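In structure tokens, one chain follows: the form predicted on its own.
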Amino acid sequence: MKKTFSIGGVHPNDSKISSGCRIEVLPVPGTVYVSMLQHLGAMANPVVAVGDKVKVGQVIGEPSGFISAFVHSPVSGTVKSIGPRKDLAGWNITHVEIEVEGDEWAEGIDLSDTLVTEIPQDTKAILDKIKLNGVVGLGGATFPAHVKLCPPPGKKAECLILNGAECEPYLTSDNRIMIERSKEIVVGAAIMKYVLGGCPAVIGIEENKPEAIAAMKAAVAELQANAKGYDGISVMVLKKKYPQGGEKQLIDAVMHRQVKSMGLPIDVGAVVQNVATSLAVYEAVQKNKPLITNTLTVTGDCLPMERQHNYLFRIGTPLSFIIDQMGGIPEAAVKVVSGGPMMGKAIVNLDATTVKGSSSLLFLTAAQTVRKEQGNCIRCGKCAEACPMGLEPFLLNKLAKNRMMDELEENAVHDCIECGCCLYTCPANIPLLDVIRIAKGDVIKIIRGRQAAARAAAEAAKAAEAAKAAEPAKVAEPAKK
């Protein structure tokens, strides 16, 4: 029986229209704009100046905190400007503008197609390469990969899970890399498995990707037969169910373990990485190639088959350039989404550029985007049945509208993964996700503020105690006669 998670979930039409489209290399644009914030955590600091000449793969941004990542130039050319530019959501973020001149790569990067299967036997050297090459999670959160591969003291990885579910409708880029780059993904898995102490590695793939399943199984079998360090890697076929690719849902499906509220995967012995991240790890460790490319799906029901694509793009490529390459915006499209229809975000600025985690350009029609008339909640409970986190969206919606912040926290609104299952199932067309998402952000701010205050109080108490201990001991005065 195919595995799946045990709580909630829905079954939208997968609409994998572009699954048969091989990966095409997108031409390099004349100018790129590289964001200094394309990872979870602190923004990178630019380390180049206007007028500098840069090569492909050269560092142009350094991390500014523990949770941060290096940023590299995806092209060779001249730095034209450094400053704020609007991203996909319309926020002003520091970008480095580079005018392309040729395609000269930095020294030390292996551009050959030769597969390197020997796993380096030096954990620190591996982690350094992953960090220095700016590898981040490519499943959506873009969490710096080297941090996730270093479990905190007292925690141990019992299973490495590679997420090949790609459960969002329409998206097919992960499917294509599993078909076309299967061996590199398996090598990446073996490298991460070694770093984590040799725990088993499971590659989870939904059943609607038969070519990818066959390719990954064949790659695992071949490498296990012909190279060292590949034992303990397996492919698990998962039931098609959304959101199968959610980190906590995938752990439930593979390990039958539940991550508690506010908990982390490592709390139950799991480390989850996307298959695209595994490919990036391979390129960083075995080829010394920074994360400057990724694969992106261009799709939508309003696009004919000849205009469906899976592109290998360089980060910093303007979305308008990609749209020009695929023949322009189709007449029937009224909205362009970055990501899938369930969790993706509408793009407010087509002059924005791709980042490391860009996964798709999805074109939607008016019929697909129109909001149906909202009715009254009939307490049917469908939203609660569908919630993969076991929450009660109808209750959270009511609490949020009444700004009952303590009650929202008590009912774990912060555990919402914003998957959209509640909105998808609501017969009254109540915009549950919109309301809950805002409330979740407000509650998380309150929690973080409380945690920061507690840390400050603890530090102040510690400093006072240290100051008291440093005071010279007072000599007792002689008793008066």
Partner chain sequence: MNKLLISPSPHIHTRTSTASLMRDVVIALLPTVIVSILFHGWSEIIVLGVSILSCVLLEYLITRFLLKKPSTICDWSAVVTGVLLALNLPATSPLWMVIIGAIVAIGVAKMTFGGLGQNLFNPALVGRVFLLISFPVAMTNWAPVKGFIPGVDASTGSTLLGMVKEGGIEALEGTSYLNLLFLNIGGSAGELSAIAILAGFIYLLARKVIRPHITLSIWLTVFVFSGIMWLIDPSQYTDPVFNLLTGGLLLGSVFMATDYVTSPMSAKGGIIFGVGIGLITMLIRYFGAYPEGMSFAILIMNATVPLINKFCKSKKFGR
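As the structure is a computational prediction, the values presented were derived from the model and not from experiment. C-alpha atoms forming the largest set that superposes within 1.5 Å between two forms make up the rigid core. Positions refer to the first chain, counted from 1. Compared with the form predicted together with its partner chain:
- When each C-alpha is placed with whichever rigid part superposes it better, residue 80 ends up alongside residue 268 in the two-part motion between the two forms.
- If you fit the larger rigid part between the two forms on its C-alpha atoms, the smaller part is left turned by 9 degrees.
Switch from the form predicted on its own to the form predicted together with its partner chain and print that structure.
The next block holds one chain only.
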């Protein structure tokens, strides 16, 4: 019996139209725009000036906090401008504009295809390479990878889970890298497993990717037979169910452990990294190559087969350039989504640029994506049945509309992972997630505020106690005189 997560979930048509399209190398555009915020956390500080010559792989942005990441130039050329530019959602973010000249790579980067299977035995050096090469989680959240690989004191990783679920419909880039670059992914997994203290590693893949499953199994077997440090790595076939690739759901499916509300995976001994991140770790550690490329799926039902693509692109390539390369926006499309149809973002601005976490350009037709008029709630309970967090979206919706914040918190609105199952499944087309998402933000603010107030009160009490302890001495002083 194939494993899956225990609560809720939906089964949208997986529409993996482009799963058979080999990865093609996208040409380098004339100009790239490199965002300084391609990761979760603080924006990177640009460390180049206008007019500077840069090489491929050279650092152009440095992290500005603990949770932040290095940014590298994806091309060689001249820095034309540094300043705000709109990202795909329309927010102004600092971008570095580089005019491309040739393709000259920075020194120390191994550009050969040779597979390096020997795992370095210096944890600190590995983590430094991952950090300095700007590796972030490529499963969607773009959380800096080195931070996840350093569990806080007192916590120990018991299992490294490689996320190859790719449960979002349409997306096929993870599928393609698992087929075409399986060995590199397994080496990356072995490196991360070593850093985490040698815990077992499980590569979770949904059953709808038989080719990827076979390729990954073969790669694991071959590396285990021919090299050291690959024991304890295995492939686990998972049932097809959305949102299998959600971090908490995947841990539940693989380890049968549920991360507590507001908790972290490491609390149950899990570290989850995407297969694409594993590939980036391989390149960073074994080849000293920074994260400047990623794979992106171009797909949609309105595109004929020959216009479906999986592209290896330089990060910073404008979306409009990719659209030109694939022959323009199809006539029938009304919406372009970056990411999957369940959790991706509708693109506001096609002049925006690709970032480390870009995984797709998905074209949707009006029939597929235009929302229908909402009706009365018929109390069918399908939303509660679908919610993978076991919440009651119909109730949260009602509470949120009446601004009942205490009740919202009691009913765990802050546990919502925004997977979209409730809205997807509602037969009355009620925009459940739209309402819940806003309420979730508000409730988290209230919780944080309360925590801050409690901390402040505790500190004030401490200070008062310290003052009290100091007081008798003060009183005693004049007596001495």
